[in-house]
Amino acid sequence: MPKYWLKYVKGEEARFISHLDILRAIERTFRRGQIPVEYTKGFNKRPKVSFATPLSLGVTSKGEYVEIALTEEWSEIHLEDELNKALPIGLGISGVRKLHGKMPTLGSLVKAAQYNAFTDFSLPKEKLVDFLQKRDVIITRESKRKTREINIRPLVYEIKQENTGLSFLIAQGSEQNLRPAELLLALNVKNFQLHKKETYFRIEEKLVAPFKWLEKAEM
């Protein structure tokens, strides 16, 4: 059962498509493109698809990843071409890597992500410096079950002002996770449009893009 990691793009046309609808779109793409995807066993068979992380509604990205399993081996370029022919406007495959050997799940490997927040609000340089010099920045996180305070400062690895807004690298994944909107709210940035530039895994202390991580893992 050959497995592949796909890197995909969620463009402006798909910005308001939910994560569940993206899953459905990819499933329809398998059928339209006659991709020989492996299905789960049991009564309610579903394609074997596993995302690295869900992407929030309204966020575009060029750094999303999903793992799929096929019933037969296809070349990486053929799979990428056939998927791109069948995907709806706004979604596209920008890279395919076949897995050689058993790998951890994508979700378990995610450690960080880089974002752009497009905004016409220019954050004063001294405010960014002040934020980065702090050891603690406490926010209140609310969920359906509880409300708790968390220190988000250790979860912000990099932040800088650019011409079109802010660029920042933050912790994401199952171990530590900072929502981009939580950081922007802490900086009092209220009107913004988010774009994810890349997802990152970790090799020792270094953050690397998933395909680079895979190259090292398979050496």
Second form
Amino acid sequence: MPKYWLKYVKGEEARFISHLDILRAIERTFRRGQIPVEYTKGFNKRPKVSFATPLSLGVTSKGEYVEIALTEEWSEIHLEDELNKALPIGLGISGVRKLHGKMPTLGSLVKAAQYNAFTDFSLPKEKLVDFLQKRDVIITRESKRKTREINIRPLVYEIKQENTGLSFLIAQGSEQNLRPAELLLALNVKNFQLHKKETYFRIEEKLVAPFKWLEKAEM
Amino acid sequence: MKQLNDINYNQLLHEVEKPSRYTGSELNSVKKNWDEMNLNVLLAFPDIYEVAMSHLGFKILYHVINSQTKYWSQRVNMPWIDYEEKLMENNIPLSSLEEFRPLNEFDVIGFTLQYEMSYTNILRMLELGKVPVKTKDRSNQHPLVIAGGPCAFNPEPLNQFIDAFILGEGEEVTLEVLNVIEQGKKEGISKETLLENLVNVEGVYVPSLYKATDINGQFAGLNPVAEGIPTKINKRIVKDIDKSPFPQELVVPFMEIVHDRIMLEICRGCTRGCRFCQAGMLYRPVREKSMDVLVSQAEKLIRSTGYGEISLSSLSSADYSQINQLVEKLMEKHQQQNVGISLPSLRVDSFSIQLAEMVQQVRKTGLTFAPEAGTQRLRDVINKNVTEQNLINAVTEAFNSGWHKVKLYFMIGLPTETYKDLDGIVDLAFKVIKAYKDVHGKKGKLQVTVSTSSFVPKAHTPFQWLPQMSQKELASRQDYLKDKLRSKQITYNWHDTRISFIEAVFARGGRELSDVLYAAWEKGCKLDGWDNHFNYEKWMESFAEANVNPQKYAYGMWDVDAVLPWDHISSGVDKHYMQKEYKKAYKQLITEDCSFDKCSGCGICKNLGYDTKKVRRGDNA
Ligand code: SF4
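The block above covers the form predicted on its own; next, return the form predicted together with its partner chain.
And the full complex, kicking off with our chain again.
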């Protein structure tokens, strides 16, 4: 079964669509576009798709990734076109790569992501400098049953002030994960709109975009 | 206008539950250029998004209007409490889903009336959209507020708020109405003149052009204020359902809604003739869509929506004369794409296990039956022509084929009901359990859900003259059932008797009720159909303030010759026929279904110029 990585955009119109709803929207897209997608076996058949990371509600993105499997071979460009014709407004495919050989799951490869936070005020420069100079910034993270303290400073690789807000590169993925909202809270930024620019994988010490990673991996 | 990328509005959406209720941009939603339109229409559904977007009629009308290049129909629905609060706090008017346009900027707002308990939402939505709630406070500078749907058949409780009602099926008449409004707008005529023009459209009722007359202090009906206005308003029907506009596209919400699937209407109307059922009277005569048309519509809808399930909808889907062939055909065509077929309801008598099995090849859901009453005697009173044996046969077959879940729907408080009839409900439930045991040897995974709703007398039905049972009595009958239905296998659900009471008041209410509604809205009543928001005390205060005795409407035993508040509105069914049915009920006499048997003379075919032969189904056709 040929497998593909799709890079997709979650735009303004889809900002408030939850991850689960995006999944359903994509399933319907396959049917509309008559994409020969592979289904799981069993009683409740679902298309075989696996996402790199779930995107939080309210965040737009230009760097989302999903893996799908088809039952017949389609060219990358054909698949991209047909998907784009069938996708609802707010979702779009910006790149397709057919996989050659077996690859780890997208989810296991994610290491970092670059975000923009648009804010309606500018953060005093000292605050940012102050944050970057610290070695430890401890926050408390609450999950279902437990609350724990974590040091988020090592999870922030880069922050820049831009004229519309902030731009930052942070750890994401299954090993270490920082939520953008946690960082912004630590910086005391309240009103913001988040946009993910790119997801990153890692080759040795370097962070690289997924398609770049794939090129290297397949070399 | 609010934009989605506005940072503050965004923040607001972050703070509400399920923000995608308010963000629009769903697949197949329609965008046009506001300024280029001859008319900008807003379809309003007085309930929350998930309910609104599950309503097929609402979706059809949306596309019917949007099929006209010079009209644009947008949508709006009742916001949930959290979003409503945010709008108030920030002084943001309620606005459309398509382009966040406030209600007060539209030419026409059209409300869908499905349920009496959503009336306060109508007033609330107008208020939130900065539209004066009363007809008399709106001029041609304001949107014209129209309404249609089953509740329009007793329009008087809304007479102070709605400018014009549309009676019957909207596919054709809606465009006729919009044409008249468009013309009026072009000519710049006053609202009064426009309303006078609108009554020339068959099926339109304008309450301000009718006034109540009385004889010796007794209500003697609503009559036109001037010559040339029809004394009786007839409902509209679509005569050729195969040719009636059915959208090739339906809006597909991102979020999960109540009916999250393609609803393919296979038949309109049901002439089984249950005597309490308003839909059965209002949607007569029966009109089946042909199989070819359905197969092609299904195909197009799967292509345009991508849904993985088609529900074959109608008031009694299993009655469709070629139901097996239709299901087979659809399965054969679409199984490859992993599309499942579902039937919303199965009748006990026309239930075919083969059919249910075909349907469940894709999805295994519980089976639903509606015996409505617990004894044969009471089923004969209400003209529900099923027997206990029908039910037991059906569930036995179902259990044999591997079903473990059965839902049984009943109505309590029906005319002549006694505790014996309640025992009948209990009996049936336990016989279902026994049928399961007979098949499987033990009770195993069986789940039986028994739900009772409370009888509400509805306008235009043979039971319209009859009282609702008192709240106290209904509650004690529910308690009786709660006690008797105690079993591991049974779950019992019942309805809030106070909500059913208010529903009954409005279902048979006259013009006076609009004062009550106004008072209730002023007190903040809204979302009354939702148990946790319903405020009985406020309603009682509102009745007192408006000086209306609610008991008169809910509990009144009315004379069959009395003038009714909706006598000027015609469903097409003769009043004489309903009187006859009412009398037959007390003699426990059955009336056969005219789509299978002979014409029972309800009068609708004659009154609406429809051929009685065309209502025949299957072999009788
Ligand atoms: S007029 Fe006769 S055939 Fe027509 S709907 Fe009524 S009972 Fe049926």
